[in-house]
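Read the single chain below, which is given as structure tokens and is the form predicted alone.
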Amino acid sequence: MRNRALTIAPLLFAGCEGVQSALAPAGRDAERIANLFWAMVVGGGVVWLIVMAVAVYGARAKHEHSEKLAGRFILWGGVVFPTVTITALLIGGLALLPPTLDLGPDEPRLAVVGEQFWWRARYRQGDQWVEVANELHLPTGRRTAMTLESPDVIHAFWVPSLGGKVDTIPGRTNHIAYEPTRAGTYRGACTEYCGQAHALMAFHVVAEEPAAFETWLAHQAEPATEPTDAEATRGAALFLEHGCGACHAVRGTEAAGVIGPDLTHVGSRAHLGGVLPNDTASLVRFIREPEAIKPDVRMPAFTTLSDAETAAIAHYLEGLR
């Protein structure tokens, strides 16, 4: 029993770690969820310890109590310290309203929309609007509030090292807002089921310096750079010849879709869709098969394609930085 005890408690702490743990906080909210998540864990032991004595002690008490001292344990016991217990929680819990739902002082400069089955982030940028795909970018330190919307089914957004998550629900605004404490890379879903690729609807936030977020969002305002070589220079004629333009956006190209995620600077994200780490393979594995990557995509296979053509695109698009 020892020996098991030994073996399963390192994976059950292992659990409160990572960039996808609410126990391992690096936005301000997201600290004081996890600080009421502590106290409400103390409370719910010291409860559960007083009931176990009470139990140990009525199972091996050998004398009658009177009437009274039990109508006096079942009023104190009973309906005394319950009710002072859960409404010392539901003030707790009531507290983190305001702070929580407090957008700041701007107006919120981040759009978010959970699509099927993949999440498209806005940002303003003076007078214009730049998009990126399942990687957002936010300043530590600074609150940024965000809208948050869904074009065909309730998705739920959530990146647990940050903060609470909300809905994005067809045909409503919904907001909410999230200031990082530490620089890193963090991990979120979607939380609510959403059909059948829902498990693989996930997205990375990068927190990072101020100064490092501008220069990142003034880079991502910028069109597409031009290849540099003939393979990428075939696989961009390849990529408007055989309409991917017509799903993606390319700024600074004739492609000008808007169904699919924003291509302008796919190379300069570290995922690829959310789930896959963005190298020359996992191009290739998209083009060519993304049902298997991500079931029910709203995005045809490209099978046609020979693998130099295949290579081609993916070099292009890896090059797009």
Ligand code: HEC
Contents of the next structure:
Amino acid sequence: MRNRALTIAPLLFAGCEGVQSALAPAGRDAERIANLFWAMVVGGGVVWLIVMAVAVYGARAKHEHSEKLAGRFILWGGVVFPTVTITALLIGGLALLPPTLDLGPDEPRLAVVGEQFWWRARYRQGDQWVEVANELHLPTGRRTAMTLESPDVIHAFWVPSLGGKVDTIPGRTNHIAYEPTRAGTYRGACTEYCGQAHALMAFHVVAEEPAAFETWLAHQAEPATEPTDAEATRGAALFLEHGCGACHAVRGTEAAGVIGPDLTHVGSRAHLGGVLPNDTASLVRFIREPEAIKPDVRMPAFTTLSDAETAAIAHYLEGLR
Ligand code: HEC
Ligand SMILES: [Cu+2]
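Please show me the structure of the same protein in the form predicted together with heme C, now that we have looked at it in the form predicted alone.
Now the complete complex, all chains and molecules, led by this one.
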């Protein structure tokens, strides 16, 4: 038993660092939330120790207490103390809301949409909007305001390492802002049950220096690169022939679908669908058996394509950097 506890404990603590932890804050709002959490843990711990000490004392005391003293103890310890501490906690907790919901001076530059089971995001770049999917980038040291929407069901957007959580609600526009303090890649998740693949509705946020962020965004705004070899050229043709472009956009080509993720720069993302490493094997799986990756996915399986055809399409998509 002890052995098992020893093997499990490091795993539990490992969960507290890393890319998806409210206890390892990498954003201004996450820091505030973590501080509130620790204040509650320490405060709760102190109260627990006092209650335990009183309980032990009560169980052991041999002499009688006066009724007046007991009454006073209940009044102060049982009424006044909890009222004061819980009110203080409430005020401390509510005080976190205005700064967390503070959108900063700029108009929201990022519009996030919760889809069936992926995240669409549009960045304002000058007077155009640039669409990306499943991987957001945010500048460090700046507050980025976002709008949150959903076309059909309720999802919730949360990057525990960076800040607060807000629902995406059909027919409504919600807001949140994140201000990363530490560069890195952080994992986000849908935190409102939305269907079979809800737990797989993950995404990543790359927090980077403002200059690197602007370079990234300028690159995402560009149309797709032309295929550079014969196999990629064949893949591009097959992509259009087999109707991928009905759901996916590859800007600069005929593919202009809006149902699925924009694939213009899909090769530049670290993950596919938010959950798989972005490599040839994952691309092939997405084409062959998307349902095996995410149950109820809104993409059909392309089982009639030959191995060579699937490989050519995967090769083409990998080149879209
Ligand atoms: C009926 C619409 C539809 C068609 C047709 C379709 N897809 Fe998809 N595709 C989707 C949707 C929706 C997703 C998002 C799945 C998810 O993560 O929930 C997706 C996801 C993907 C992804 C992962 C993208 C990312 O950003 O993670 C790839 C790659 C992909 N599709 C390739 C293809 C290829 C190649 C074809 C043609 C052989 C194709 N799709 C045809 C709807 C479609
Ligand atoms: Cu969801």
